[in-house]
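In C-alpha cells, the next block holds one chain alone, the form predicted on its own.
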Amino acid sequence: MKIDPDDQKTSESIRQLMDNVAIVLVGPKYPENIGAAARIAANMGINQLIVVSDEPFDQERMSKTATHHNSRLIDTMQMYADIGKALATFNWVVGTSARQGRQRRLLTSPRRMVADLLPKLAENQVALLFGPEDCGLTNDQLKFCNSVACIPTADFASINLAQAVAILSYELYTGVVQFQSESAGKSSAKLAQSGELEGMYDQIELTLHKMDFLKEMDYGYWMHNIRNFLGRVGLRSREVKFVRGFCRQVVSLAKEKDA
C-alpha cells in the first residue's frame, strides 16, 4: 500500500504537537489509575506521564491497567515530590477543577480550552494536571495553571481520575487532528517556564509587602489575581525579566527611601 507523502507528513506534525504534552498527575491514591492514565494517554498519542508524590506506587498494579502495549509510560513515568519542581519547566500548564469559588480561576469548557491552547502548542511544553481522586486540586496547586478546565456534566460533577485523562486527552487529539488537517492559524510564540514565572511572582510579592501594599489579610487575595491575570496572559521570558527588572527598581528605591 502506498502512502500519500500529504498524510505521512500530517501525521509527523500531529506526533510532533503531542510530543509536547505531558499529562501531570498530582497525589493520585491508586496505582490502578495511574496505569489507566498512562493506558489512555499513550493511545491519544501523549508520551510524557508525571506523578507528584512522595511515596513509591506498586510496578505492578499500575502496568496490569496500563496494559502490556502501553507500558512504556509507566517505565519511562517521572516521579516528583514538590509540584512546582514537576511542572518548572512546561510553558502552559492546564488544569482540571469542577469547584467554583473566589480564590478559584475562571473556569472553561475543554473544548474551549484546546481551542485556545492549539496555536501555542508547537512552541511550548504543556502539562494536563489533574489531581486526586477524593479532593481535586486545591487552590495551592491551582495557582500553578494558566487556565482551568471543567468538565461540564448533567448531574454529579464526580469523575473518575481515568475518565477525566481521558475526556480532555481526546478533546485535545481531536483539536491537533483538526487544527493539522485545516492548517489553521500560524504558531503562537514561546512562552516562559513555570519557573520562570513562580521566581517573578515571588519577587512581586516582595516588592508589593516593600510597599507597603499587600496586607497580612489581603495579600493571598492580591497575588490570586495577579497570577489571574498574568497567568492568562501567557508571558515570555524577556517579559517576565522585564517585570523583575521593574520589581527589583522599585525595592531599591524603597530601600533608599529608608535609609
Second form
2 protein chains.
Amino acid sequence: MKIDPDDQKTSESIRQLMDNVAIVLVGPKYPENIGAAARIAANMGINQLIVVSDEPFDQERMSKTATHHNSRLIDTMQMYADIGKALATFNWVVGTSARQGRQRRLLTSPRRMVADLLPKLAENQVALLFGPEDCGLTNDQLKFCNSVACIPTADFASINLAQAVAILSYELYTGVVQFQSESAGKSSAKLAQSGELEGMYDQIELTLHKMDFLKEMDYGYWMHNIRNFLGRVGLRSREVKFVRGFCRQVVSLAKEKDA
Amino acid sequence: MKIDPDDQKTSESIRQLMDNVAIVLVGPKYPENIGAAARIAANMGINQLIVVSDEPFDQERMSKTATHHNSRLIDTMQMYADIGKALATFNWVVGTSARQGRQRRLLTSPRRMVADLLPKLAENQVALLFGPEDCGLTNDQLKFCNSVACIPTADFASINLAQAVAILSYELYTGVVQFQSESAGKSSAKLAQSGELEGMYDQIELTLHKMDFLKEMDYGYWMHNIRNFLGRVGLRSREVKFVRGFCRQVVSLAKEKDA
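Let's compare: the form predicted on its own is above, so bring in the form predicted together with a further copy of the same chain.
Okay, now the whole complex, with that chain kicking things off.
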C-alpha cells in the first residue's frame, strides 16, 4: 500500500496528541476490569494508565483481559495511593459520573467534553478519571476535575467500568482524528497543573475564612461553587499566581484591620 | 421533582425509536460476552437481543455479566441457527467490521452510520450485527447488511465484542436523543445576563484599584484577562452576586486600612 506523506504526518500528530492522555482508575475492585480498560484504551491510542489504590492487583488476571497485544499498558501502569499525587502534574482533569444528583457539578456529555478538550490537548497533560465499579467517583474526588462527563443511559443504571472507558476513549480518539484532519496545527494555551489549582483553592478558602466572609456552614457550598466555576475556566499558571497574589493582599488587609 | 410534560413526551418518543432496534450477535463464543453485550445494550435503551448460533449457552454465565438489573434481555433473547431467518423481519441491517480489506464493502464510521439511520428509525426495524470475537463477520454475512460500520482504532487491533456493542449502542442512543431533542423544546442552565456581568467587571476593577493591587499600566491587561476567563465560565446570577459581595467586603477592608 502506498502511504500518502500527508496521511503519515496526520497519523504522527494524532499519536502525539493521544500521548498527552492518561486513563486514571480510582479504586477499581477487579483486576479483570483494569485489564479490559487497558485493552480498549490501547485500541484507542492511549498510552498511559494510572491506578489509584492502596493494594496491588493480580498481574495475571489483569494481563488476561488486556490481551497480549495490549499488555504494555499494564506493564507501564503507575500506581498511587493518593489521588492528589496521581493528578498533580496534569493540566486538565475530566471526571466521569453516572449520577445527576443535586450536589453534582455541572455535567457535560462525553461529546461536548471532548469538543472542549481538543483545543487544549496539544499543550496539556489530560487525565480521564473513572471511579470504582460499584459507586463511581465521590464528591471529594470530583473536586479535582475541570469538567465532568456523564455518559447518557436510557435506564439510569451504571455502566461497566471498562465500557465507560471504551465510550470515553472512543469519543476522544474519534474527536482527535477529526480535529487533526480539520485543522493542521493550531496552537493551544498551556494550563496550570492540578497541584497549582489545589494550592489556589486552599488559599481562597483560607482568605474567605480570614475575612469571616461566610457563615461556617456555607464554606463547603461556596468552595464547591468556586471550584466549579474556576475549574471550568482552564486557568493558566500566571492567572493562578494572580489569584493567589490577590488573596495574599486581601489577607494582609484583613490582618491590619484586626491589629 | 416536577417532570416537564415536554420532557416526558421526548422520553416516550426516544423509547419508541429505541424499541425498533435489535442487537444481533452472530456466532459468539463466550456466554460472558453475550451477558456483557446485553447489559450495555439495555443501558443504551435497546430491548431486543438475538443470537445466531447452533449451540445453547450457559444461562448462569450469561446472566452474571449481564447483571440482575439487565437480565431481561437475556430472558427474552431469541436464538436462530440461520442468519437469514434471524434477520428476515428487519428493514435495515447494519454490519460491523474491524477490517478494511479490498473485498469489504464500502465502510462508514459509526457516527455517519447513525446519522444515516436516524431518519429511517421511526418506521423501520433495525438490526445491528456483530461477528464472532476472533474473526468478525464473513463476507457472506456482510451481504445481509445495508451498511457496514467500522469502529476506528489507533492500532488496527480488533475490539472486544461487548466493547464494540457498547460503542455502536452508545452512538445510536446519543444520536436518537439528539435527534428527538432537536425537534422538541430545549432547556439549558440559565446564565447571568450581560448587564450583570458588566456590573461585576466594573466592581472587580474598582476593587483592584482600591487595593492598589497593580501598577496603573497593568489594569487594562489584567481586566482583559479576567473578562476572558470569567467570560468563558458561563456564570449564573448567584455566582455573580457572590463575586460582587466578595469585592464589596474587600473594598471595606481597604477603606478601614486607610482610615
